[in-house]
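Below, in C-alpha cells: the form predicted alone, a single chain.
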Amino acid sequence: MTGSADLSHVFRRAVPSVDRATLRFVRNYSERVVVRRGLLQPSPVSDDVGVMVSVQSGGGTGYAATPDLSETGLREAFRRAQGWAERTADCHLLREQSIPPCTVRGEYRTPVVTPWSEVSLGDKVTLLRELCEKLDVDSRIVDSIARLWHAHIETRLLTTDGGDVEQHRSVMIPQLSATAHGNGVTQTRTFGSEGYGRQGGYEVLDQVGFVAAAPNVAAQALELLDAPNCPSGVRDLLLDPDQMLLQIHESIGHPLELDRILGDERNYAGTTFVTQDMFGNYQYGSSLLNVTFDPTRPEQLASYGFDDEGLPARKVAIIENGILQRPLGGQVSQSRTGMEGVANARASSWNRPPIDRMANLNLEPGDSSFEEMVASVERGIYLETNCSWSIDDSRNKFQFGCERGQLIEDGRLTTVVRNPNYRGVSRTFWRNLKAVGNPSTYRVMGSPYCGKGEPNQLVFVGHASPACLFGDVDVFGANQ
C-alpha cells in the first residue's frame, strides 16, 4: 500500500489530463479502552485508510473514493471521477461561478506532550478500574463506566495547482458515568457527557480534571435519587458551559451553516430560520453575545490549520455584539452566494466529500463572575450537562434536558432538583441573554457526535464557552 509520503509521485502519474484535479488522503486510527463496573470491556480498534479524488473537466465536476492507494487504484478512481465530471457538465451547480485554485502548501500538527502510544494498555486499564472503584461507592450505584477514546487523524491534500497540505491531529476523549437507582428512581450523572474531549495526548486527562472527577460524579448521581422533581414555570436560567456546548451547537452552529441556508440539508437534517439577507443587520442575540469561529486553538477538539479544500484556517467573528456577521460556509458555498464565509469545508472520512461544517464555534467570555450572576437572580435555576435534545426542522424551536439542576432563590443556590428541562425559540432566546461569565467560568468543551449530510457524516466539533444567564425561560420537570 502506498503511504502518505509517497502519494505525491503516484498522484502525478495517475492524474488524467483535465482542467483541475485533487487527491485527499485520510487515515483515521481510533482506539477505545472501556472498563465497566471494574471489568474490561471489548475495546475496539480501527485503522481506516483511503483517498478521495476529484476532477473538474469541461464545466463538470466528479469525484470517486477508493481504499486502493496503488497507482492502478488511483487511475481507476480518477477514471470514474472523470466520467462523473462529463455527466455533470451541463447541469453543474457552479457552472457560472469559479472556485479559486488551491495552491497553498503547509502542515499542521496537534501539540502532544505524552503520546497515547507511550502509555501501556495495562496502565490505562488500571487507571480506569481505579476510577470505577471511586464511582462504585454505594450499593445504589447500579452501573459505572470509565472510558478513554483516542483518535489520530492524518490527512494530505494534493492538487494539480500545486497545493500540498499535510495535517496530523491527535484527540483524547475521556468519559465517566455513574447510574444510581433507589425507590423506583434512576438517575445518571456523567463527566460532561463526553464534552471534555480535546486535541493533545495523555496530558489531556490532567488538563480537564478527569481523574479527580469520579467521586463528585458518583456523589451527584446519588444526590439526584432523593432530589425533588424540577418545578415548572418561567424563570431565569443559568447554564453551565457543559450545557452551553449544546445550546451553541444546535441554535447557533447548525442554523448558520451556509449550505443549509441554501437548502442542501432539507431532506435529512432540516433547514434553518436564517436567510442570506440577515447577515450584517440581524439581531441574533443581546449585545452581550459574541461568537467566533476559531479552528486555530491548538487544544480544542476541531482545530486544524486548513480545511479539507485547503483554505487556511483563521479566527473570524460570526456574531458581534449580538449582530449576525457571516455564515459558516466554505469555498463552494461562498462561490454560490458571493458571501464571505469561513474555512469549514470538512469531510468525516476518505469516502465522503467536504461539506459546510461548524468546527470550533466559541462564545467569547464576558465580565460577570459566577457568584455575581447567581446573586443577580431572584428566581431561577442553574443547569448542568445535557442529556436530551430536540429541535425543529428550521433550527428554531428547541427543548433540552439536563442531568442536574439547582434552584436559585433570592441570589443563592439552594435545592438540587432532578429531570430539569427547558424550552425556547432561537429567535428570542439569545436576545434574553442577561449576563456572560468572565474567563474564570470559561471551559473548553466539544462533541465527537455532530451528524450531517447524505450519506451521513459524523465529525468532531468544539464549543468553548463561559457560563451564561438568560431571562424569562420556560423551565419544567419530567416524571421519573
The other form holds:
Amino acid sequence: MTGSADLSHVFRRAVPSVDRATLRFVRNYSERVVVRRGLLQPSPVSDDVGVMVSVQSGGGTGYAATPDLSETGLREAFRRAQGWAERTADCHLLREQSIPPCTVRGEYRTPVVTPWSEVSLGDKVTLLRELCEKLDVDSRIVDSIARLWHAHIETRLLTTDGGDVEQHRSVMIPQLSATAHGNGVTQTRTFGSEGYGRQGGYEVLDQVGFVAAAPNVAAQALELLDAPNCPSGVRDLLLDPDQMLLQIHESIGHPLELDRILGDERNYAGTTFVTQDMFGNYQYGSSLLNVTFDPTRPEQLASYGFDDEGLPARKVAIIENGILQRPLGGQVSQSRTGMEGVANARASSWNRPPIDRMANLNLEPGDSSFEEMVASVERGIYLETNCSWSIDDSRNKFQFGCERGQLIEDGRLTTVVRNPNYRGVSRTFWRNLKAVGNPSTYRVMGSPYCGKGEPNQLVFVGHASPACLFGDVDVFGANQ
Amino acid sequence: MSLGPINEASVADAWNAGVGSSPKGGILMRDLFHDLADQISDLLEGNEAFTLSYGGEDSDFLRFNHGEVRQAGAVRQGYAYLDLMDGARHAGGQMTLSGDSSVDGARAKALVKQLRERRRFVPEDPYLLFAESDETRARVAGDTVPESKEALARIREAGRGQDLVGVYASGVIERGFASSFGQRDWHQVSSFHLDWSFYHRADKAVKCDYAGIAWDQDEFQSKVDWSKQQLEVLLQPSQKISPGRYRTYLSPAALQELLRLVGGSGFSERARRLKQTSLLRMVDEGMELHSSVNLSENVADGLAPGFQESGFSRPDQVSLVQGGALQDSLVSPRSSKEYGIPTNGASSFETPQALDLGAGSLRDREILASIDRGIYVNNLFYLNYSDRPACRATGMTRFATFWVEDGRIQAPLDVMRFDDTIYRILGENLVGLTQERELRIEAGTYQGRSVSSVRLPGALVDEFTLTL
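Next up, can you give the form predicted in complex with the partner chain of this protein, since the form predicted alone came first?
Once more the chain from above appears, this time first in line as the rest of the complex follows.
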C-alpha cells in the first residue's frame, strides 16, 4: 500500500527554490465485479498511484507527473516542471495573472456505513449472479449484465504556501443491463445507464434500489421489442431524472464552464454560446429554473471538501428563477476574468492538471407532482434513460435519445414506444420549461464519464433533478 | 502526415539510438518490465501461470490558447496488468509502475497475494484463452522527434498573429507483453502530434493536425498555409441553409469520425453474436455498402503493436468489408473460445486499431467541381447513434464547412446537424471516394496517448441529410 502520510517531508526536501510550487498526490484503488449471462467475467482490481508537481517561476508555469514517489523521483519531476516554467515565462497565457496562493488546510471523507471491503468477493458474485438470473428470464434476452464498480480515491494537496488538504472519497457505481432481440428488433434497457453511481459504501445499493430493479429492467427490454416506433411530431416532453441528468449536463453544465467561455476548449470539447456579459441578466430558462453547484451533498457522485487547487467547496446558485447568475470557474478562471465562480478546478488523476469541471450541478425541485404534470399534458411523451447524446460545439443544437418512451394523451400515460429521440436548441429549450417536479420526483444521480480537456480527462459528475416538463419539443423515432 | 514506416529494429540498435526522452523512458522501461516479469515468475506456486501486459509513455504536453501556452508539462506513466491463473481459475489486476525495480517488485508481490485471495472466490472461466508462445519480439521506431522546446518555438512562429488553440503531445509510447511461458514482446514508438485550430471568431475556425515520427518543417508549413487560406474564406459572412438533403464532400477527418463510431461495435464478433453490432443489418439481412467500399484492419501499415494484451499476434491484415460486403469480424481470444472460431489478435474490446479504407477514383483537386452545388465538410463532431440497429447516426458539422456553388467555395456555413444511415452515406448515396488518402493518428489521450490510426480517403455523398 502506498499512501500520502510521508509525503510532506519528501515534498519539503525535494521542492526547488521557486516562486511557488505544489504537489498533488492521487491514489485511486478500484475494483470491478462483472457477471454477464450468469458467468463471472474478468473482474480486475486496479491500484493507480502517482503525483503531479507544479512550479511557478518568473511568470511561467509548468507541471510534471510521475509514479515515482521517492525523493529522487520528486526531484526529477520538479526539475521537469521547472524547465517548463522557465521555457514558458515569456509565452504563458497566465504570466501576468495574480492567482491567490493556496494556504488552506483541511480534510474531507465520504461518510460510509458499510465499507466495500466488509463484503466478500464471493457474496458480491453471488448477488450479481442472482440479478443476472432475474434479467435472463426469456429466450429473447440475448445479453444480461450485472456489475459493481467501487473506487476509493485518496488525494493530498501540498503547497509551498502552507496548504495541506487530504481527502478520501469512496464511490459505488452499480449497473444492470438487459438486451432483448426478436423479429429483427434489438432493444436494450438499463438501470439508469450507470446514472445511479454515488459516494458511500455498500449501502448505496439499498439507497438506489439496485436489487429490486432487475425484474423491471428485463420486463421493459422485452416490452420494447413489441412496442411501436416513437411517432414524430412536436409535443410536450416529460423527462425522467435519469434523462434530466444528461440534459442538465450537456446544455447547462458545459456551456457555463468558464474555461470554455475563455476559449481553452475550442479545439476539442468546443466553445459555448454563453458570454461573460450574460451573467446577472440572461434569461437562461423559464422562471421555474433553479440550478445549483453543490459539491457538499455527501452521497452525490462528485462531492468533495475542496477542489484540486484547494478551494473550499460550498453550495452556490448558478441559475435563479431562470436568470443566469454565476459561471463554473475555479480559482484560475476567476483570476483571469475577475468573476466570482465556484470551487471546481478538478483533475481526472495524478497525471492530468486541474481544469474547470462541473462536479455536482443540480436542478432544484419545484412543486408539481408527477401525476399533476402528466395530467396537464394533452399531447406529449414521457422519456426515460439516456442512450444517445450529441450537441454542437457551442452547446446549442442538441439531439438526445432515450431507452423508453411512453405517450401522454389527454392527461394520461398510454402507449409505450421504442427508439424515442428529441432535438432542440439550448437557447430556447429551457425557456419552454413548463413544470418542475416536487421532491417526490427528485433523484440524486450522476455519471462517471464526463470527458474534456487537452490532454483528455474523464471525471465523475453528479446531477440531481426532479422530473421536468417542457413544451413544444421536436420528438421522433427510428427509421422503419 | 510525415509518418514514415515503422522499422523492425534490434534492441541493441534502439539502445544505441538513445530512444526515450527521460532516464526512465523507452528501452530502460522495457528492461524494468522484463525484470518485473522475472520477479513474478519467481513468485509462482504449484501450477500457476501468468500473463503480464504493459502500457506506458513519457510525454510532453503543451496546451495553447490565443497563441500562447495555457498549460505545459510532462507526464511519465506506466501500468502493468497481471492475470494470475491456476488452471481455468484466474484473477487480474493493474498496478502503477514506479520505474524502481525494488518498489515495483514489492507491489507485484502484494498484487500476486491479493489475486490469489480473489481467485478463491472465482469459478473456472470456460472462455479463458491465453498465448503460450515463448517468442521474444521487439519493434522500435522513431528517434527523430524534435525537442519539445524546439517544437514550441516552431508552433509559436506558425501561430504568430493568429488565434491558435490546441495541443502538442510528444515522446515515447510503449507497449509490452510477458508471460510465464517465456514470451517477451516490446513495442515502442516515439512520435509527436500537434492538433490545432486557427480561430476567426465565435465558432468559425479551421482545424488541422500534424503528426508523425519525424518533423518535416516544409510539410508543417504547408499545413499552416492551408489553414490560413481556409481561414480567409471564414472571414466572409456565413451562409445559412435549411435542413434538407445536400450533395456533400466529407474530408478524411470528417469520415474518420463516422468510421470511429461504426468501429465502436460494428466489427466486433461478440457484438454480432449478441445482436448489438451497429452493422446488424449487414449481419442478419445481408445488406451491403457501396461496391467501392473496402475496409480492413491493417496493422502492417499502422502504429499499433503486432500483439494484443493477452499476447496473441495480430495478422498484418484482416478484411472487414470487401466490395461493400461484410467479411471477417474482429475476434478476441475470449470470443474465440466462446464461439469456437480462431482469434485474429483483436483486443478484448474488438475495435479496430489500424482501420484502412481503400482509395477510390475521385481526385482531390477536382472535388469542388464534383460537388458542383453542395457542401464541403472538413470536420464532423460529437457523433452518436439515433438508431443503432439501423446504423443511423447523428452529429454536427464543425470548423470550416463551406457552401459550394458552380464548383467554387462561396461562403462558410453555420454548423448543421446531420442524421443519416451508414447504408446511405457509404452505400446507395456514395458518389465516390478520393484517390488520395490520409494516415490519421488517433489524437485521443484519455488513458494515455494512442497508438491507433486510420488510413482513409475523402467521400463524396449525394443527399446527405441535415436536420437542424
